[in-house]
Amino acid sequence: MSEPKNIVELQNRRLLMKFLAGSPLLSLGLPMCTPVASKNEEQNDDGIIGSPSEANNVFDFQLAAQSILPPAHYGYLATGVLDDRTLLENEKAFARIKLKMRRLIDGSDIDTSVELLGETWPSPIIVCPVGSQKAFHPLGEIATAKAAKAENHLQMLSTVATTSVEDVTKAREAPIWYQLYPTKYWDDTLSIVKRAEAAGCPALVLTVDMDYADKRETLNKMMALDERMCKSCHGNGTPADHARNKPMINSLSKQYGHHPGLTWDFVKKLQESTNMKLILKGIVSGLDAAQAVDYGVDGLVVSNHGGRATESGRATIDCLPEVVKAVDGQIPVILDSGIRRGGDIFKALAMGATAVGIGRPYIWGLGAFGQEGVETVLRILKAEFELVMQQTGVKSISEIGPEHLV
């Protein structure tokens, strides 16, 4: 058997070998789509952590989650599009950026706080929207919200969440930002927007990179490994079937589907329909960033959907400089996709990002250990980031700049 070419192929092969050897998922005869709890002693035999306290880094949670999640559910999390080149590039690009370390500077008292849309947060790490979180843990977005509360992080909620905006806001005990996938029917889109507004969301995060998305081939391959009966949850497998039980969608008047061909006219229409701040998520070019400023957008997320939307082959950290230049400090710029280490956070801020978002790492924690896993992932990343600040001799985020990079 040839060597795997990348981490996704390695993950796929590991799952395949588990199934060929007799997966515990099959032996349990599990119906439907419920994630399976694993045994700690079995995890330890495989070199997989048995508790969050054993983790050295966020990748330990990836292995733990992979070992217990159904193949289709892990595939949904692991997939990129086409050959997964953009997904892999998101992480590899950070490794090409080097840090300049400083010496003989007292780093005992550092400030990691950041201001976003008039509110100050103790950390630049944002919990990004990830859909269908109950596919990874029975408490889903509630566990994530409680972890975000415990560690005091800003949270964004997905339109295709498995928990309502009202319940997540209650669990978070603070306002959250709402991520919007608009439907092709304006009345239904507006009803979602008004519901988020009524729940107290101060910001609406419009995703603009999913109207013409590519094929998720890794997901398709891993779904083929999954022999559970999934139709009871997902119907016949169409996007409409997947969305039918989602609490932010099931009350809509028409069949749900992503809005095809969004334009700047839609952005303007949305601005005129809500008092929430409007953030555009999925901006990766200076031209679009400049136009967003012209339209009075309140912020941008430099994102390629974690490599899950289009196969550009271009990492978000490589897109960041031209977006920052176009914005010229007029609105905040958040970066997501590929953040795995505290050094990645530092590099993004040094290149002009106001804050960063994480997705897969905290879901690895959720899938492996629920709320405690999410909390530990957040603590690990924050501790690593603080360490890099100390090593580079900066005491606050405002001091982080391109002079710290090679």
Ligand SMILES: Cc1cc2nc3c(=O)[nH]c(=O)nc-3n(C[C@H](O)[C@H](O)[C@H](O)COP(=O)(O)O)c2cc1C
Given for the second form:
Amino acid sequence: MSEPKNIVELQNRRLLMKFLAGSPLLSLGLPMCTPVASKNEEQNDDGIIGSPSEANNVFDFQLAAQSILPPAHYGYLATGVLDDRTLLENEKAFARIKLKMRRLIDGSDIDTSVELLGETWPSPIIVCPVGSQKAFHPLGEIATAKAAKAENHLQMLSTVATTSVEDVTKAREAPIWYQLYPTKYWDDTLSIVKRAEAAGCPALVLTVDMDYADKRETLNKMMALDERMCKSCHGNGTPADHARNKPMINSLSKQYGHHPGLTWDFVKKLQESTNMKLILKGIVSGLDAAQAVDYGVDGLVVSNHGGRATESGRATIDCLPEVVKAVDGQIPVILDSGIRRGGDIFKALAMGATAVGIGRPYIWGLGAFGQEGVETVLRILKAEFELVMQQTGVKSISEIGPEHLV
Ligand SMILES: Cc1cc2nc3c(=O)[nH]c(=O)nc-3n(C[C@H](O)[C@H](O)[C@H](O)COP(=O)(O)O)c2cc1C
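Next up, the form predicted in complex with this ligand. The previous block was the form predicted on its own.
Starting with the chain above, the whole complex follows.
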């Protein structure tokens, strides 16, 4: 092997070696690229947790997932685009916002419930759509659904999920929101929409930040480190191969591919074709937010796809104020990208978000420990959030406002 060119490569090689050394797939002689089921307690070394109960915070799950997932799969999860600047900025921007603590206020009885589109949820934390979850754990989206059910979190399911909307709704035992990546063929797009509607989804989340290609360099670097027989799962990388493990797109009449160049006309067409509420995910400017309100959209997700769509360099928490201002309380505004601590949730709500979404943190939990990992990640974030509510002297989410920030 040649000398590693940089620190990322060095770190990744170490992880790869460690992964290969401990991989039960190797000893079974299986040349597959699927992940192993979960970490077990004996793997507890290098500060990597061996069970969810050992975790202090969500980052413990990141390390655990990184230590067990195939490098290419971890690369798919970890990657941003280009220099990963937007990805990093999402987290850094939260750290720049300071909290104003209050003293001598009884915090023994606090209420974290939130209302979204007429429904009340016990927590403002939403499980965001993440594609291909069986790349992280054999039970994929089913494990996530069961974990979301445990404490009744709202779950959004990706179009490129490895489990169908029917099966996930069944596992969740409640309606889920369906995330749509439209194809360029309207009939196929409509068939996906109707399938989500028939499964009982009350809301359709149209993702609007991924209609062009993305340049995922961290993923490319980590794929190059993966010496597994990835073709045994992925084939030769053609669009047909891309769709084959994805039950929402593998039976469409034409080859699946993202719709390039979505416009507001498409939003209108979608609204006229479904009775589900329509949410736009990926809005990061006040101008677009105002347009969405004019079009009668039912809600927005201020998101930059966790820094994996466009390299704006701008964190979503920095985009939130202009969106909140433009929306002026007319529709709910959900924020995702970079939420890693309960304090981040509090800051987003204080700046006007109705609720927040998480992506990578729960997938770290899924990759490391399946359903139990996802449940623990959600529990840790909620507990941290409750603590900040107590420390800032608020009893309910409606009391959280900009006066709690410096
Ligand atoms: C591996 C991965 C796959 C994703 N897949 C989708 C998807 O299929 N549809 C979508 O709208 N967003 C997708 N996202 C974006 C998430 O829904 C969410 O916006 C983002 O992860 C939030 O940022 P965070 O990871 O920093 O929490 C994906 C994110 C990751 C990390």
